[in-house]
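We begin with a single chain expressed as C-alpha cells, specifically the form predicted on its own.
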Amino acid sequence: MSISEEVEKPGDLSLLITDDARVKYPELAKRDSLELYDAVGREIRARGLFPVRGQDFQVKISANPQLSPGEKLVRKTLSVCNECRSLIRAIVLERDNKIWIRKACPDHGVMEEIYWGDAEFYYKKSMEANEGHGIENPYVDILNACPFNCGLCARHRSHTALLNLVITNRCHLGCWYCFFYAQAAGYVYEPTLNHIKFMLAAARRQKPVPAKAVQITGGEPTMRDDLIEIIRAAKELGYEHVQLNTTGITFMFKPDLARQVREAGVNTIYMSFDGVSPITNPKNHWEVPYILDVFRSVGMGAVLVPTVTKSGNLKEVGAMVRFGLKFNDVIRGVNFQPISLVGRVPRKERERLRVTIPDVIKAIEEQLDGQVRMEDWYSVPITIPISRFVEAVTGKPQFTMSNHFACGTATYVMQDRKTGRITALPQFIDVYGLSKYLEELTEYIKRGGSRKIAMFKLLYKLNSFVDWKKTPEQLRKRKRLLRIIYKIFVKHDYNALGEFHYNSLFLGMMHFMDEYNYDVARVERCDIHYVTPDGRVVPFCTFNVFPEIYRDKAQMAYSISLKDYLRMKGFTSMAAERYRRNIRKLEAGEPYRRYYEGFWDPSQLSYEEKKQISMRFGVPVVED
C-alpha cells in the first residue's frame, strides 16, 4: 500500500510528520491533494505548533505603569516584556510633546520606548481611525491571548488586505542583519507549486471579503524556476493584485523573465531601495538603473521600499523621493518603512537607529523645502468612506483598509511637467471633505435613499472639493482628474486606480512593530498578514516579531536541511548561489550615469572604498 493510499485515514498522518512534529516533507511534496495539505496542518499545529501558554509564552499581568509628573495619558493598552516576551500591562503617555509606550513586567520593572514622534500629528491622525470588517470564519479557535493566538481568530478587527507569500527562504545575497535567508537558518524552506496553491487558496476562503491582493516574496522568489507558475496560480485563484518583492537584481541578467513575469500577473514589483549613494544602499546601489530599465522595457513600475534609521539614510529621504519623481514613468512609489528594531537591540543601539513616522515625514518636508508638508499626509483608514461608498451602491462587502492609525501614513504627490513644483494631492484635492460627503451619500443609501440619485449627487458635487489652479497641469488638462475619480467612485474601474498612479508618486509610511514598541491595539487591527505553511494567516506583527513561534517554527516544520538541499543540488556550500558584484563594469554603464546624476558622485569614494562598502554588507566583489 502506498502513503499517498494510507493517509487517507486521519490516524495514518504519523507516516507524514515525525515525532517531534515537523513534516516529512520530501514524502508531503509527492502528494497533489489540497485536503492532505490541509489535514497535515491541522494536525501538526495541535501537536504543538500553534504557540503554548508556558512553553511559548507567558502572561504577566500586573499593575499598569504609573505616569509621571508632566505626562498624560492617552491610552491604556498591553504589551509584551521586552526580556521575557510576556503579555504586560503598558500606557501610551504623551511627554515633552512626543508619543511614549510605557510597559510593566512583574520581573524585569518598568520599561519605556518612543511611539510616534510627533504628539499634535499622533492626536489628528487618531481622528480618521475607523473600524473595517473582521472576519466571519476565523481559521483558529480562541485559546490564548492576543498575540499569541494568531491564525486569524475571532477578536481580529481586519481582514486580509495584503497577503505575503512565503515562496522560499533562498537568497543570492549574504546581507549580515538578515538570520532569515537559508545558510543562516540552517534550513531551505521551499513549498511546492501544489503547496502554495493550498496557502493561497485559504487566504481566498476568508469571509466576508477574501483575500484579494498578494504579495510573492521570499529570501528572493526569482531563485525559483517555478516562479512564473505561482504567479498563474495566484491570478487563477482570484487575485487581483500581485507584487513580487525583490532586490531586482535578477532581472538584471534575465531580462525576458521581467516580460514573462509582467505577462504572468504581476502589477508591481517592491523593489529594495535604502538610498541613492552606496553609503546608503549597498545592496543594489550599483544595480538599481539597469534593473528599472529593464522594468521599463517591459511595461512594469516598480515601488521602492527603503528602510530608514536615524542614523543611517534619513538624510536622504528627499532625495528618494527626488528620484521616484525624475523616473516616475517607472517608479510608481516610495514606501518608507522606518525600522522595526526586532530581535537584541541594546538601548543605545535603539536610539542611534530609532526613527517614527512624524520624524520621517518632517525630515521630507524639509528636505524638499516645504512642497511637501507635514499635513498632506494621511492615515491609512481615510480611505475607508470609499469602500464603505461603493459597498453601499454595490451591495457587497468591499476590501477595507482598516489597520490602526499609528501603523502608516501615506499621500501621493506629482510633479508639473512645465514649472518642475511638486504637490501633494492634499493641496488640491479636499481630503477631508470628500470623505465626509461619502459618509453621508453612504447613510442616505442605507436610510432607504437611491442609489442612482447618491450616484449623481457625487458627480455634481466632485468640481467643489477640487482646487484647480494648484492642480497639476497633467490633471488639469480636459478636468481629467474628474474623469479618472469618475471611474473609480462611479463605475468602480480597477484600471482607473492605475491610470492615477501613471500621473502620480504614491508616498508611503508604514512602521512595523517590534517588541520594544509592541501595541496588542494596533495587532489585533493590522491588516497585512502570512499565509503559513499549515494554513494560518498571521498578522504582519506577530509573524516577524515573534519568529520562535511563528515564522520560524512554521518553516522550518516544512522545510528540508540545508546538508539534505545542498546534496540534492551537487553544491558544496550555498555560496555557489551567490551573487558576485562587478563594481567598475556597474559604473561604467550608461544606466548608472544617467540614473544617478544629479543623487551622487561616484568620484567621491575610491574604489576600494566601494568595495569594502559592499563586502561588509554581504555582496562579494569580482574584477573580471
The other form holds:
Amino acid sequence: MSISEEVEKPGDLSLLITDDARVKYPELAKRDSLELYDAVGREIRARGLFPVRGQDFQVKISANPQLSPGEKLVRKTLSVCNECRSLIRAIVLERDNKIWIRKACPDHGVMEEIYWGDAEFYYKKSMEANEGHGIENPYVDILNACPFNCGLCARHRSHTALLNLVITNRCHLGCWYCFFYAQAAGYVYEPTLNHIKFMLAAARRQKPVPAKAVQITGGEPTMRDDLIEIIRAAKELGYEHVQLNTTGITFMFKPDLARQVREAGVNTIYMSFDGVSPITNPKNHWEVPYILDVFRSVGMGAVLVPTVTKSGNLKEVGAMVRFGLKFNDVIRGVNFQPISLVGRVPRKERERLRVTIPDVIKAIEEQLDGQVRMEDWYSVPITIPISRFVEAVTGKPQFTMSNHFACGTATYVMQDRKTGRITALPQFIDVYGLSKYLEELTEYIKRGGSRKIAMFKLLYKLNSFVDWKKTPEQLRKRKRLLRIIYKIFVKHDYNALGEFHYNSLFLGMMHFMDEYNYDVARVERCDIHYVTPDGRVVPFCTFNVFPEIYRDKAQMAYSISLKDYLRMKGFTSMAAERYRRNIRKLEAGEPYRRYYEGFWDPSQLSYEEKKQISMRFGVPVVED
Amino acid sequence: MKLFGYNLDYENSYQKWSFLISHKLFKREGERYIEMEGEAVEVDDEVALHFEKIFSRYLKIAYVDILNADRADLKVSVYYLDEPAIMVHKVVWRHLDNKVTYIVYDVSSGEPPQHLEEPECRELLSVFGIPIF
Ligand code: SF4
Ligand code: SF4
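Mind giving me the form predicted in complex with the partner chain, seeing as the form predicted on its own was just shown?
Every component of the complex follows; first up is the chain already shown.
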C-alpha cells in the first residue's frame, strides 16, 4: 500500500509531514485533493510552520527611543531591530523637513532611517488616510505580536486588494541579487493545479470583501506548462482581475502564448523595466521592444515596474514616464517602486541606494519640466470615499484600498497628441472637492436620504469638479470624461475605469518596506497580500521582509529538492532552462530602434561593455 | 491565574474613532460575585498581546494603534486569582453618540469574550448578581 492510500483520516497526516515540519510533496501531489491540502496546511502550521516566539522571533519593547533637540514627534510606532530583527519601539519624527524613523533595541541600541524625504508632503498625504473594512473572518488566532502572526489575523485592517500567487520559483534568469529562484534556493517550489485552486479559494473566503484581483507571479510564471489552466482557474473562482508578473521574455519566443494568456483572462502584464538604457535596465532592456510588439498584436496591456535607486535609475524616471506615454497604446502604466533594502545592507550602501516616495515624485517633476507636479499625486486611500459612496448606494460592501497612506501614491497622466503637453488628472479634476462631496452624499444616504436624490445631486454637480479648459483633447470630446465618471458612479461599471486607462497612463508608486524603515502601523493596513501553500494570507511586507518566517519557510516546506526535480525532468542541470541573450541580433532589429529612438543611443557603449553589463547582471550572452 | 484589565481613553483621527474603555473584575466568593481591586502595571509585551487577544476582533485596534493615536491614555491593572471570575470591559463609543457596548468573559472558561449591547449585557450579568456599570 502506498503512503497516499494510507492517508485516509487527519490522524494519518503524519505520513505526509516529516518531523521537521516539511511536507512530503510528491506524496501530497499524488493524492491531490483540496480537503487534504487544507488538512495538511492546518497540521503543518501547528507543527511549526506558524511563527514561534523565541525560535523565529523575539519581542523587546522595553527601550524607548527619544527625540533630540530641534526634532518634532510625528507619532509613535513599533518596528524591528536592524541587527536581531526583534520587535522594538520606534518613533516617527520630523527633522530638516524630512521624516525619519528612530528605533531603540535594548540589546543593539538606537538606529535611524529616512522614512519620507519631504515632511510637508507627508503631512498633506496623511490627510488622505482612510479606514477600510478589515476582515471579519480572520484566518489565524492571535498568538503572537504583529508582524509575527500572519495571517490574516483579527488585527489586520485591510482586505486583500491584490493577491500574489507564486506558482513556481523556477526562473529563466539568474539575477545576481536574487536568492529565491530555484537554482539559488536549492529546491523547486511548484504547487499542483489543484493545490493552486485551494490557495485561490482560500483567499476568496475573506469577508466582507473576498479577494477579487490576483497577480500570478514566480520565479517566472511562464515557465509552467499549465499557466493557461491556472489563469482559467482564477477566473472560474471569481477573480475579476488577473495579472501576470513576468520578465516578458518568454512571449518574445512564444507570441501565441501571449494570445492564449489574454484569451484566458489576463488583462495586464506587470513587467520589470528599470530604465531606458542597458545600464539601468540590464534585465530586459534588449527584449522589451519585441515583447511590447507581441503584447500590442494580441491586445494585451503592460504596466512597467521600475525599482528605483538613488544612484542608479532615479535620473531616468522622467524618461520612463515619457516612454510609457509614447507607447501608451500598449503601456497602461508605470508603477515605480523605490528600492526595498531587505537583508544585510550596510549604512553606506543604503545611503547610496535609498530613495523614498517624495524623492521620486520630485525627480519626475524636475525631469518633466513641472508638467507632472508633486501636488498631482494622491495617496491610495483617497479612493475610499468613492467605495463608500457606491457602498451606500448599492447597500453592498465594496472593495476598498485601505493601505497606509505612506505606502503608496498614484496619479494619471495624459499627453496631448498635438502639442505633446503632459497633463495630470488632478490638473483638470478637483479630486479633493469630488471626494469631500462624495463623503457628504454618503452621510446623507446613511442618515436616511434618498439614494436616487443623491445620485441626481451628484450628476448635477459633477461638471463643477472638472476644468474643461485644462482637460486633454481626448477626454474633452463630447464630454467623454463625464460619461466615464457617470458610468463608474451611476452604473457601478468598473469597466469604465478600463476605458479611462486606455486614454491615460497610470503612474503608481509603492515603497515596499525593509527592516530598516519597518513600520508596524503600515503593515497592519497592508492590502497587497500573498497566499501561502498552507492557505494563509500574508501581507507583502511581512512575506518578503521576513522570508525566513514566511516566504522561504512556507515554500521550502512544500518543495522538492533540486536533485529530485532534475531527475524528474531528465536534466543534468538547470542550465537547460536558462535564457541566453543575443545582443547583436536584438539590437539589429527594427523594433529596438523604433522604441528607443530619442531615449537611448546604443552607440554610447561598445559591444564588449554591453556584454559585460548583461553577464554581470546574470544573463549569459550568445553570439550566433 | 494572572489577568489584565484595561482602562483606555482613545482618540484616533486615522480611524476617525474615539472611545473610552473602563473595566471591572468580579470574583466569586461563595454564592456572590464581588468586585476586585487590581494593581497598576506598566505596558510590556505580555500586556500588549493580551489586549489584542481580547479587543482586536471587536474594536479593530491593536497595540500599535494606541501608540499611533492622536490621544491614548492606557492604564492597565493586573489581577492574581484562583477562583472563578467575570471580567467586564465597558466601551463608550464617543464617535457613535456615546453608544455603550460591553466585552465580557468568564476568566476560567476558556471561552472567547462576548461583545454585547447594553440590554444583553445587563441580562447576562444579572444571572450572576453583578450590577451593570
Ligand atoms: S501584519 Fe496583519 S496579519 Fe500579520 S500579524 Fe500584523 S495584523 Fe496580523
Ligand atoms: S506591500 Fe508594503 S508598502 Fe505596500 S501596502 Fe503593503 S505594507 Fe504597504
